[in-house]
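As a starting point, one isolated chain is supplied in structure tokens, in the form predicted on its own.
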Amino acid sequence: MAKIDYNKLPKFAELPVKRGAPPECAWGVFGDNDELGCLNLLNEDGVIEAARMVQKGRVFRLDTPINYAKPPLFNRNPAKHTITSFESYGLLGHDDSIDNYNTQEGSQWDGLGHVGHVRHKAFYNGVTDEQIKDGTGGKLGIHKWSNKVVGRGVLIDVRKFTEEQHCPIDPLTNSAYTLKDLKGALAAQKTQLKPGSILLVRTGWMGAYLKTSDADKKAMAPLEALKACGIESTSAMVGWLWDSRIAAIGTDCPAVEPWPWSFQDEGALHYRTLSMLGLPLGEQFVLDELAADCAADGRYEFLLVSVPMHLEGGIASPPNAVAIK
């Protein structure tokens, strides 16, 4: 984790810095061969500072259980868990395996090789489709994050804020929380963003989804049928995230931005963040219990530890994340 001088980084309005790069992109900001994007904003000093936030030893798991969504969202296949007995070897014991496991079937980090830009036909930092491949020779593999995602976590409970303002949205529709909503929630919480923060946003989708019937869950599973809330995908939103020096953003909804979004829309948040800024997106995080604790003690910051799968060339990973207060 090399230390970055936050003050020397270009503002969003100054992007791009690389000649010939697309507008509003951070290609070259962290070096022409960089594969970490905004995770470069995390460093040893930030880990030490975040560790000092641990005051009462409470640990909150931020991942859904594997196969929590029955059936999984976006037409993904369920994982099959098999337990194998050692009885034939004369030993009392077991192994187990997970077959057909999709790394994005539940809580997940989208790696920077997940989505390339629809018009520019490139991934973060100009990486081409041919360079995304299995193993150590591929670019933007999730294994390069395996010891990087540790630092100061900040929760924005925008769901709670909009409810208290008597203007909640229906999480099970493709409604958008605005930048004004996020800033209002931060102010109400008396919370400040600092460079290198790992931002979590509670939209209320996960809690709403879990309360639905089995029939409703089945109806929502197909990619073309799902509707879910998210944060707006405007230039102002991504500019604020960049200028706030956010290292990554995770939410409790399926796509961070409202779903569905058009894959042909150049302004989609996935393109603006993953492809253009190298800003990791986290989806389907579990945030309700953490949010309740933050509301109880008034502290919306914590040590966040996330250890993605050490899968060489991996595209995405469950976050394997905890918030520690």
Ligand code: UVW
Contents of the next structure:
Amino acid sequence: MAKIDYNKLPKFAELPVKRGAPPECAWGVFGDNDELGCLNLLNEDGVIEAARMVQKGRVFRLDTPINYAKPPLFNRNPAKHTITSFESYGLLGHDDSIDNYNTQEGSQWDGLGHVGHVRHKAFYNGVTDEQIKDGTGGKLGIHKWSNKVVGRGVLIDVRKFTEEQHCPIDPLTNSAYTLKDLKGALAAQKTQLKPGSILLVRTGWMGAYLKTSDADKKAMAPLEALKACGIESTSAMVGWLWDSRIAAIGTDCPAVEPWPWSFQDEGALHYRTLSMLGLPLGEQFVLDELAADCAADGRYEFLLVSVPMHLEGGIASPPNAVAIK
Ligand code: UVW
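Mind giving me the form predicted in complex with acetylphosphate (UVW), seeing as the form predicted on its own was just shown?
Below, the chain from earlier opens the complete complex, with every other chain and molecule after it.
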């Protein structure tokens, strides 16, 4: 992990730095051939500092179980888990396989090859559709993150904050948490963002979804039917994330931004972050137990360890993440 001087990075208002690049994009900031985007903000010092946050040995799993959503959201396929017996070899034992596994069927990081900009027809750093390929020959593969997503995690419990302010939104609608809400929650928690933080935002969607009936889950799963809260998709929001030097943002809702968002909307957060800034998005994270612990001890920072799948050329991955306090 090369060390970046956070103070030498351009402010959001100074973007783009690359001649001819689209507005509000970070292409070229970490080098013309960079494929890691904001994950470049994580470094050895950050890992050491984050390891010091481990004080009581509690470990919180941040992934949903595979196939937790029945059926998976956005028309994605359920995975088929099969156990095979070694009986025919005269051995007591098993193998297993997961067929039809969609890397975004539950908790996930969206890799930088997931979504390219609707108008500029390019992925982060100007990567073209033809350059996204299976295996090692392609660009922006998720395997390049497999040892990168470790550092100081920070939770913003915006759900709790808005409940305490008596203005909670319904997470099962496409309502937005504003930048003001996020800043208010941070202030209430007395939490500071520092450069190289991996930001987690609890919106309350996952808890609300898990409480619904099987029939409701089935009804809301299709892309056309789903409604879900998220954070606002504004220039001010992404400017704040960039200027705060956030390395990645993970949420407990399906799309980070409210769903539905229009694929034709150039202002969608997916474009502003994945394609323009190289900022990884995490969705459907499990944050309630972590949030309860943070509320109990008043510490909203922790060591976050996420090891995305070592899938060469992969587009997305379950985070395989834990927060350790
Ligand atoms: C959407 O916004 C459709 O979410 P995802 O990143 O899971 O594709």
